[in-house]
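First comes one chain, alone, set out as structure tokens in the form predicted alone.
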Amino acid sequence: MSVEALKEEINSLKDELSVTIVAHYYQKDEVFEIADITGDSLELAKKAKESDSQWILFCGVGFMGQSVKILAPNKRVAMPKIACCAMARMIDSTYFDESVKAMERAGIKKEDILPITYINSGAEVKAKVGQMGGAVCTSSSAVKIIEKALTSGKKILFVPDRCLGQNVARMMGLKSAVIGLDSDEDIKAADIICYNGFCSVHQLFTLKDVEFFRKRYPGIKIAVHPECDPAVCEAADFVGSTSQIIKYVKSLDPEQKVAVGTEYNLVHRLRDKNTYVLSSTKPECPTMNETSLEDVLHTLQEIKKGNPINEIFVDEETIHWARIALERMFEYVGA
């Protein structure tokens, strides 16, 4: 079947059905174009919480799922692939618990912790953290959240993204260190504790990336997303959120050049001409990019005969304290 009859056909069954799309911006093109709400992956949580719709199938990986089921209990959510994100799948419950054990063998009390874990991160996580008095944050929140959550005077253990971490530690003039790679010395004098987690796609932009743009095209701008490695956030000219990434190379001069390091599907969409991608491989995220339209499809013909499949389902309490964590971050940003 051709690419416009998959996406007529689904058309068609979404309307039948009353299913609300949801995509995140990395999916690939023809997957992005079907959705009924796009954005982040915190936006749409929100918007599909919102919607009419009874179902939500959701184009995205796994935790963005839950956070749907998280945020809505009463909405039915469904993925055309349980796409794993491999920072997501870096740290689980257990981890978490040893993460806390590691910083009391520092000489950390457990009571003298605030957990804050990135939005990346799965159901059972983020309720360990909302157990813990602690919040959930985006990239483009962390800063505002890790403001309010050091007015407790407590360590901040930052999971699992340890780049973003260090990232908002530089920006704020607080001290970092990494769990596993610095000592129990460092870790006990640090500010903010950071999981060893990373994003592999954000990894692949270097400082010899930078280095290269900048002496090939002078005058370009630099804008990279804070999941990067520090050294390329402090090279840039530019850091944020996938949203904030977005308003900016808008806001440019369509003759400014700029070159990205992001996921390449949002790259490649951002504007027409003097964008480029901070990187001499093409920088896809291998989970995003497992849905397909015939997925989707297929998605939809299963609701139809009543034998949805990839349902995403989250138990009652571990929904009660991750949505704790989920509304702290609401109330920390004002949102």
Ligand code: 13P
Second form
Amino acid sequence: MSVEALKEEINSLKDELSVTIVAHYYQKDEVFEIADITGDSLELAKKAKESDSQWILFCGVGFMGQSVKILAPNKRVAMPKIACCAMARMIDSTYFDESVKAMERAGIKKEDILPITYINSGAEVKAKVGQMGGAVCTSSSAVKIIEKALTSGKKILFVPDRCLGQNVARMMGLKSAVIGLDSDEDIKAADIICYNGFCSVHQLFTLKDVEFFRKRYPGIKIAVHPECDPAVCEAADFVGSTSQIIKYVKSLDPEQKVAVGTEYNLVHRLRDKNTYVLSSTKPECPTMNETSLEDVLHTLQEIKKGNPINEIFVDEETIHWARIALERMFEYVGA
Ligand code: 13P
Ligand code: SF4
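Can I get the form predicted together with 1,3-dihydroxyacetonephosphate (13P) as well, since the one above is the form predicted alone?
Next comes the full complex, and the chain you just saw is listed first.
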């Protein structure tokens, strides 16, 4: 079937079944184009929970679909591919508990720890964070969430993205340390104690790439995602979430050159003659790229047959605590 025929079939089934299709910016162009809702992680979670449809078809990675199910447990959420974010898989509840213990070994009492989890984490980690009084954050809300968390006077345990934690600390003039890399003294002295997780896609952007583009195109702007290494973020002109990067690039004079450090599909969609990918290696998120139009159509057909596939289920207890952590994020950002 041609791309156009697939899209036509998807659109008619989606209307007939009243399914809302949600897609993250990192999806392939043809999948992104059939979505009803697009945005960064914060916008997707908010808009999907508020949609009227009973069924949400989420084109993205596991934690995104799971977050909608947690926020709106009465909705049914299916994913054309159960694709997992590699960073989200770097931590589970056992590793979370180990991180708390590592802070205790460094001399910080458990009651003096407030955990914050990046939304790129599984439901069980969000639930642990909710139980300990903490909140979820996204790349666009991290500074506000940390500001609010610090008013508790506690030490912040930030999981799982080391880079986002370190970048927020730098932007706010705070001290950070990394569990497993830094000494107990450094951990005790830090305001934000980071878990050592990372995004392999955003690790592809290096300081050498920034230097290369600055030398080759004097006056070029550099815009990067906060999952990039702190040295890269420090050298950039702009650091922001996917939506914020798009807004920034679109606000530039059309003649202004800009090199962008985030996933390839997003940058390619933005691309004109003055927009560059900040890497000589194609920065593709393998799991985001798994979803195809055929998968979307197949999932809709199975919903129609009353035989849904790849539906997201989360147990009640986990939903309860994970939802508290997610709702705290909306409360803290005033959304
Ligand atoms: P955003 O919240 O900026 O869309 O980021 C999601 C993500 O996974 C980036 O790698
Ligand atoms: Fe996860 Fe990185 Fe892919 Fe984002 S780009 S979904 S953080 S693996």
